[in-house]
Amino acid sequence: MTTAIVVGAGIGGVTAAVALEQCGWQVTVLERSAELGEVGAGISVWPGAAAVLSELGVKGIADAARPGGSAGMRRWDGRWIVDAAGLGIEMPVMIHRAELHRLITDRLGPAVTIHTGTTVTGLTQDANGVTVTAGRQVSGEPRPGDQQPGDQEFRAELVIAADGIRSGIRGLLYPEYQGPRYSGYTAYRGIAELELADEGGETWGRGQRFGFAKLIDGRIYWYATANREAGGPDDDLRERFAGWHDPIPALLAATPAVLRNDIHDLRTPLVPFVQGRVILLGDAAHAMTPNMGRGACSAIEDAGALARVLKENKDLLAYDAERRPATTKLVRRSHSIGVLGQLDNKLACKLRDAVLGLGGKAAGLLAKRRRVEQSPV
C-alpha cells in the first residue's frame, strides 16, 4: 500500500483524503486546528464538484442542500437589473460549509489517519518519498523551518498540500513567490434566522454589493463585500447597507453572527502545482475571490482529478496539466467580476448597470429561442 501525507483538513484537504484512500492508499492528515470541523456560512456546491463527490461515494448532499434561486440582480433600491428567471443556466446547490465538511469526513475510512492540533514546520523530498516536520504549538506562531519542541516527522510517498491560501508549504516550496494580494474589499458573512418568500439573488451598488440565499432549514445564507483597507476595523453594516430595498435590512437584524474576512487571492500563477512528490490542491495553489463561488468546488475538482492520475498511473504533472489551465481562468474570472462589483464612481456604476441589463435581455431572448428550438413540433 502507498502512503500520502495530506496537510489541511479543510474541504479540500478531506475530500483529498476520501479520494486516496480509495485509490488504496494509506493517508495521515495534518491539521493545525485544534478540532476536525469548519467555520463558516453557506456554501454552494456547483454540478462539477458535486459528480466528484458522488464519485466518491459522499452521500447526503441532496438531503442537507437546498436548490439555489435564480433570481438575478438588482440594484441598491430594489429595481432589477438583470432578471434570471427563464435564462435557463446551470445554478449550484446551496449548503452550510459545516454540513458539507461533515458530510465528506463522514467516507473516510480506516486507512485514514487525523492528528488535530499539529502544524508543520519542514518539508524535505528525495527520490523516494517526502518527510514533514510538524509539531505541536508551544507559545507563539511557529514560522516554516522553525523547530518547536516535540516536533514529530511523518513520512510518506506523496504529500498534498491543502493548507490554504496562506500555505507553509507553498512558502517551502517557492519561497520567492509573491503570495495573496489584497483585492481591495472586505466580504462579511452570516446566517439569518428568517423566514423570506423572496428566492434570493444579488445587489450591486457603489463599492458594495449584498446577496443572499435559502438554506434547506429555511435559514437565509447572506454575505456582502465592501471596499475599504485591509485590517481596519469592524463596521455597523446595519448602517451601512441603511437604505437598501428590503429583506437587507431585514436579514442584517435578525443575524447573531457576522464573520469578516479581508479578500485576498493568489492573481500570480503559480507554476506549477506540482514539485517533485509535493501536490498544491485548493486556496494554496489557486486561491480566488468568492466572486463565482467556485473555490472550495475547484479544490473538490482537484481532489478529483487526483484521484484520476492517480487511479491511471500517469505522471504526476498531468495533474497540473489538467487543474492549472482551468482554475487560472477562474482566478482572473473571478477578479474581475470583483472589479466590476466594486466600481465606486457613480457615473461607471451606471454604464455598468446599463451594459449588464442589455446583456440579461438578451441572454433571456437566446435562452427563449433555445427552448422554442428543442419543443417537439
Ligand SMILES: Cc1cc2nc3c(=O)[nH]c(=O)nc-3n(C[C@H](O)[C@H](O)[C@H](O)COP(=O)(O)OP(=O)(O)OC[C@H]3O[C@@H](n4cnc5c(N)ncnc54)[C@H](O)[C@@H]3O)c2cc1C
The other form holds:
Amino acid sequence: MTTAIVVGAGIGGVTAAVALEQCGWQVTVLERSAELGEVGAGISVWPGAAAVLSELGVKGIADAARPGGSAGMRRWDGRWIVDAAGLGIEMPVMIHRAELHRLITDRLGPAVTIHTGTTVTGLTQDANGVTVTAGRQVSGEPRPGDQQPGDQEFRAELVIAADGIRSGIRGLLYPEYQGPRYSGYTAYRGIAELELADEGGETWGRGQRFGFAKLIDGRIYWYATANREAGGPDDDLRERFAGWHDPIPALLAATPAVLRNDIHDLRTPLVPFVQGRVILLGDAAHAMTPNMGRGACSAIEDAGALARVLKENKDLLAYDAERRPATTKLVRRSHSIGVLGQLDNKLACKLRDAVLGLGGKAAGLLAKRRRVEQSPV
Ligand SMILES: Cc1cc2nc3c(=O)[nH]c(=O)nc-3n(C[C@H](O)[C@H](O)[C@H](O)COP(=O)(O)OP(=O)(O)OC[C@H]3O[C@@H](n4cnc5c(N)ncnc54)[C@H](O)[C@@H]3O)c2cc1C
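Alternative state: the form predicted together with this ligand, after the form predicted on its own:
And the full complex, kicking off with our chain again.
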C-alpha cells in the first residue's frame, strides 16, 4: 500500500483523494476549516471535468447534463450582442458548489482519513517520503513555517498540495514565485430563489458584467463583476445594476446572501507543478480568473491526470507535462476575456460589442450551414 497526504479539501483536494484511493492508495486529507463543504454559489462543470468525475464513479453530474437553453451575451438594456442559442456551443452543467462537493465526497471510501481543523504549516521531504507539520490550535491566519503548540506530524510517500490560490505549500517550495496578482475587478455571487423561464447568459456593460444560469435544482445562480480597488467596502449591487434588463434587478432582490471575491490569478506560470514528492493541484498550481468557469474543472482534470500517471507508473513529471501547458492556456485566455469584459471606455465598449456581434453572426451562419450539410436529404 502506498500513502499520500492531500492538503486542502476543496473541490480539487477531495477529487484527488477519491482518485488516489481508487488507485489503491491510503490517503490522509488535512483541511484547515472546521467542517468540510463549499460556499453558497453555483459552479459550471464542463464536459472534460464531468468525464473525470464519471470515471471516478461520482453520480449526479452526467445524469444532470442537459442541452443549454438560451445563452449568449447581451447589452445592459437586454439587446443581444451574441445570441448563442442554436450556435451548437458546448454548455456546462450548472450545479450548486456544496452539492458538487457532496457528490464527490460521497465517493470517498475507507482508505481515506480526513482531519478537519488541521492547518498545514510545514513540509520537509527526503528520499523516502514527505513529513508534513500541521497545527490544530492556531489563532489568527497561520503562516507557513510557523510552529505552534500542539503541532502534529504526518508522513507519506506523496503530498498533493490542493491548498488553493494562497497555497502555503507553494510558498514554501517556491519562495521566489510572485504569487497571485489582482485583476482589477471584484466578483459577487449569489443564489436567487426565483422561478425563471430565462435560462441565462451574460450581460456586458462598461466596467461591469452580470451573468446568471439555472442550476440543475432549478434555482438561479448569478454573478457580477465590477472594476475597483481590491478590498474596501462592498458595492451596492442594486444601485450598480439599476436599470439593467430583466431579470437582473429581480435576481438581486431575491438573493438572501451575497459572496464577494476580489479576483486574482497566477498569471506567471508556476514551473513545474511537481517538486520531488510534492504535486501542486488546482488553484495552488494555476489559479485563473473565473471568466471561463474552468478553475475547479481544471482541478478535477488535474486529479484525473494524476490518477493516470500513478496507474501507469509514470514519472510524476508526466503530470506536469500534461497539466501545465493546458492550464497555462486557460489562465491566459481567461485573463484576456476579463480585460475585454471589464473595458469601461465608452468607445472601446461600442467597438468591442460591434466586433463580438459580427463574430456571433458569422458563427451563427456557419452553424446553420453545418446543420444543413449534416441534415439527411
Ligand atoms: C467568482 C468565482 C466564480 C467561479 N466560478 C467557477 C465555475 O463556474 N467553474 C469552475 O470550474 N471554477 C470556478 N471558479 C474557480 C474555482 O472556484 C476554483 O478554481 C476552485 O474552487 C479551486 O479549487 P481548489 O480545490 O484548488 O482550491 P480551494 O477551493 O481554494 O480549496 C483549498 C482548500 O485548502 C484549504 N487550505 C488552505 N490552506 C491550508 C492549509 N495550510 N492547511 C490545510 N488546509 C488548507 C482551504 O481551507 C480550502 O478548503 C470560480 C472562482 C470564483 C472566485
